[in-house]
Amino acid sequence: MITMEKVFSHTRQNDSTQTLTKKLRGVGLRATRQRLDIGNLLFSGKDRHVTAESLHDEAVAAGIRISLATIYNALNQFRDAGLLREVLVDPSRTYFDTNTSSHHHFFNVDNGHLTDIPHDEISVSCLPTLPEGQIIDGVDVLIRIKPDA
């Protein structure tokens, strides 16, 4: 059977790709095949936490041809552009979070799993005076959890 999908498959782009292209252009990045592939993995679905390695493994498993260096480049560019947030949990690895809104994390020290805590479920009262001439850039709350007993 011949469908319009097939006929135009070499020119048509699906919705997420169009959206992504706009998103990338919006932050001054060219919509290259690699950045679109990474973007599709990251931004189509629920929020995610990834490392360069984990994302590369996932891309490889999905049959996407992309070098690890490109993953590193893209993650750093996405973070600089505000499309991703860096999360500090493990001094030996850099985690990125697709949820860039103000929120916090549970970090399971036993297995390394990271879970979001919605912004409204934690309140930080910040009484301390900031050092002279400084302003707040961001507040991170990390609640380390471990198995009971």
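The form predicted alone is what I want next, because the block you gave corresponds to the form predicted together with another copy of the chain; please supply it.
Here we give the lone chain, stripped of any partners or molecules.
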């Protein structure tokens, strides 16, 4: 039996897929099934920070059959297209941020949680002299925090 809830859910899902398809095409990416699956997980709510591994776990829990390599590839493609921002916490840990506006982060070293800091809450007053022929492309501040023992 088809209920109104199923009809509305299907309509919302179609609208979301159409919006995401336009978003992907708008940055020059084909709307493949894998990109749509990943994009629906990433962009169907508020801004968030994910690792490839955490997003893979989320996909598996949602019943999406997708490899970790495909997740990595899509995240890097989304980043290159400007849909995500990469936050390098250390050489072995990279997060992807759906908030691409200019802002900074707190990083909790105990639980690995990233929290946005609005851009205007941090002021960088002194930057070093740049090498000849170089310009500043951006300044990212990552503040490492931990619970007060």
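Under this definition, the rigid core comprises the largest set of C-alpha atoms superposing within 1.5 Å between the forms. Positions refer to the first chain, counted from 1. Source: prediction; values computed, not measured.
Once the rigid core is overlaid between the two forms, residue 126 counts among the residues whose Cα shifts by 2 Å or more.
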